[in-house]
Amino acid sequence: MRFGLSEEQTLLADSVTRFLADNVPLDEVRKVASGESSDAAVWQGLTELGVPGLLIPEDHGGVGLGSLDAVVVADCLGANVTPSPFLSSAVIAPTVLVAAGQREDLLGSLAGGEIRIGTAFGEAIGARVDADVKVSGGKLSGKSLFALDTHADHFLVATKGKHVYLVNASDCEVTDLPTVDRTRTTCEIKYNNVAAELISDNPDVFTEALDRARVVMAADTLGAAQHMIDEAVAYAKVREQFNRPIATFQAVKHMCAQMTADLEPCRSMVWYAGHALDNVPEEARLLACHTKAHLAEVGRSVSKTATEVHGGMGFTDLLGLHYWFKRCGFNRQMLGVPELVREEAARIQGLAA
């Protein structure tokens, strides 16, 4: 029995990686992060590769692949700190619309990159003192914080009861709300009796989308952390002190070895979590929680150690290592911090009320 990616998935990863290497160099990432450019051109290129339609059925204009394929792509995007709305438009939105069987007319436009759908799920995951969403008579009022994709055409908004509504971005007051990770946009959305279409009142639809998003985000962290290890090892081989490469120092060897030992088991964990989403439903929810939480912790540890290997150079924009560091930090916080996600896992296992 073979445990690993299929030939098709390996070719998919190679295609995405080649595109990113040719079209999204670090200088382009800097421009997007600084606001000089947007992620529109990157997303158009990924659209030509079929990335937005990965999880959309073929009869709706998509590619019709599965969660593990989305995990493979997310790994590549994280490794290149790619600016894109992949998590919201290619993962969460298609999952909700397909699972709910609503507004399937939007799926073709999503797959073709003609529209982008952002997501505001924060209020259904963890209560915030200064944000809440109320629904009355098919109208939304209130505020969402840290919604994904400032440039979206529509937003899927989840309430505390895990009901999901679709709103037009043009009907809302959308304000950019930057985080440490400037490669992906987040925003504050204010609703003033905004017309909202009920997409799903079934909490299972919200949960399915959240689980898939958490595993994909863990894969993004995996890719970012692996890149930081590779950069640390490469730097240690050429940086010299006392007329010898620092890679020959035992302390530096131990740091690099420890990072690799911590991260490598995460690869099979992420792959299996992606596989379970579509094939082992009885394990999928618990695996999604543990995978998101564990990669958040390992990602933070690896990003910190890799920066230390670089010494003072690790903090400079010349190397740009901080983009991957911040990517791991953003992924740790978004869609549930490790403590909250582990609490959910404990409830699933009956270990907490």
Given for the second form:
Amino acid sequence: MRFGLSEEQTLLADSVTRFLADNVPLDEVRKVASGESSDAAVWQGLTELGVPGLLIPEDHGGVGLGSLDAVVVADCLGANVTPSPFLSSAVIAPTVLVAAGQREDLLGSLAGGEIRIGTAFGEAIGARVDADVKVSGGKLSGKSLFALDTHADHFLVATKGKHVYLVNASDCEVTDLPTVDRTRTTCEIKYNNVAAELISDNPDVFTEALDRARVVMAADTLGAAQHMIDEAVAYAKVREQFNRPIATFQAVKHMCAQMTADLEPCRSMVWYAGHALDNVPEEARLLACHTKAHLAEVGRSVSKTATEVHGGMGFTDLLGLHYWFKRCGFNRQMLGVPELVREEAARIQGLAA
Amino acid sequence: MELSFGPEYESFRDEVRDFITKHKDQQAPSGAGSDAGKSWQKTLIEAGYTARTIPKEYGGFGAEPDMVKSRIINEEFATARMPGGLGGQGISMLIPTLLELGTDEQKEQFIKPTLHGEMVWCQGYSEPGAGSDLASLRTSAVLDGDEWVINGSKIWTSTAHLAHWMFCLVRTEPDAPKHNGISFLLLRMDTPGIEIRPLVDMTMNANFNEVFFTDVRVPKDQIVGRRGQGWQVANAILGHERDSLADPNASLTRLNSLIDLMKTETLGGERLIDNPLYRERLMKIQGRAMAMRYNDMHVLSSRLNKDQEAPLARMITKLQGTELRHELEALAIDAMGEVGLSFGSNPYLRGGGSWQYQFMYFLGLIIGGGTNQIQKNIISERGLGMPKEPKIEK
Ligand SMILES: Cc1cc2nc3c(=O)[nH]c(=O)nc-3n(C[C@H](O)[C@H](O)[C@H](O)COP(=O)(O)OP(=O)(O)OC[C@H]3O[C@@H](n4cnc5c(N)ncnc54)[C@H](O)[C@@H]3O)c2cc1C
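Next up, the form predicted together with its partner chain. The previous block was the form predicted alone.
What follows is the entire complex, opening with the chain shown before.
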């Protein structure tokens, strides 16, 4: 028995982390977040490491790895608040296309970083405001809100009935929707009777992709929150007040201990959820829901507390800690807020109608 | 990630399940010293499901230590809600201490009767002036000829009123630095000069006591380890005690009982499970309990695989596990509204009154075994390397 990452997975994490440390410093994150540059260069670099093709089978030009490997990478990306379309292009899109067995011709270009596929899943999870997607005669009309990846070439659009369609971005009216977290982009998509290709009318395909995406988002939060704890502990050891390091104050210590106590079990949970997606199908759905919701809660409290440990400095843009705070916030809201996801967890167990 | 224990262990699991099926009508034996408890203990030892690794010569089953098998037994018993073997501080704390640090004579004399429930122990560590700061304890033992002469008092001593023996920490070297002046002694509770006064706890049971010592004379050789080494002796097994306070499998089993309760109890004619507010709280707790379960697997794995380390995962279990259980019990009480208040002889008691009882009991565990604030000190100082507070000289 071995509960944990394999040697290969540790090496994968090391290589992604090294690449990010060398090529995506906070200054680079700031440039992308402020709109000064796009995430294209980062994505290109990650493509050289094989990241977009991680979940794509080898015979379609990918690396052919599994969900736990995607979890490992997401953990690194979250820790580094890396701007990238990882979630949509490397996780959701390949999962949908492979599970549906449709448009597998796109997989090679996805793996090669030549195209990006965004995702508009809001409608199927719970439509907000005036989002509304209609399909008739192979054409899409209406609009999606908070679709992932403003810079995508195509979008996978899910309907209320969990059918998934593919549209070309150039056929739609795509407008960037700024959120608090500028390390990932979201957009509004208006469909004016655009040609849409049915990829899947099987709700299980949608669900499989959603579960995977939720676990991967939880892993992103794990990385971001762990980084914030590390920063808080390090800061507390060097910042002095009342002639001593603030780390000697018990109030500060206990904040750090509580964050650790809350986050440490999350690591095991995220790993297990990643493992279950590919290996324990009877548990995978419940775990995906609980992992998404639980990490959302812990991410919120850790990101708040770690900011507090930094005092006024934590609140400034100087330190940039807020990028991690916002990253956790984004992961909490996207693809189902915790209350909604927990209700799904109850339904899966037959505890709710 | 390799979660299978392998075929050898799966067949062991089948054996355990067969045993459980055969004994499925076994009731939890009530009362520490009951004959039913002792005979169930005997059955379990013979089957190898308790005292598994304790050598045969000392009354155990005598198997090689095997964490996986212990784990499987624990899991299967918890899932089947099957009563385990005898507990208590003699079995959980003293026996491991003696096996590690006792003399042959001590092992011979104490382990077997303790294991079989014939010798019941209490733990005399805390004092009125020494709780979290245990090392400042002052009960003294002075050597007079072949005997230690003990004076002072202990407090919060669980089961002192039922115990035949006590293992305790006393100060034998008053001039040494505080951690180096303590010794670990064993004494009979019927020794002249010992007075026990029960303390009623918030569950309205007198589970713990005050114990007073006036010129209590104890043979010189009833010491474990050397003079002045008592702190090290006690610490050799404190970690084990903490791990056992918040078993995640027990929490998940309890969660299933809570789900059963919420399916049968009603509010305004509606089942509690159909009430979205309580269901939301239930799901939140379930998520946390699951996280603790995988954390526990991570800890187990780090013990089985030499190259794996998970010190933080282990350090946080007492803090998180006890808080979680306390909140789980609280949810049951809240969801039942007024019925949740039922206590004592109230005819509307649910689960034999266990929800209120456990709610309070786990508050006791939040405080006992090193308070949860002390756990946070340990996590931050030993786990995160944060500096200690400046010392105040007295
Ligand atoms: C149910 C139960 C059973 C017990 N059974 C036994 C037994 O069988 N044998 C035995 O020897 N003892 C037993 N104890 C005693 C237990 O170990 C002590 O209660 C515990 O160690 C706390 O000590 P105290 O009660 O003196 O509290 P104190 O140490 O006075 O603590 C009071 C408060 O101050 C906080 N505090 C103290 N020091 C610090 C610090 N350095 N940093 C931050 N906060 C601090 C504590 O966290 C707590 O909130 C039992 C206790 C309980 C509740």
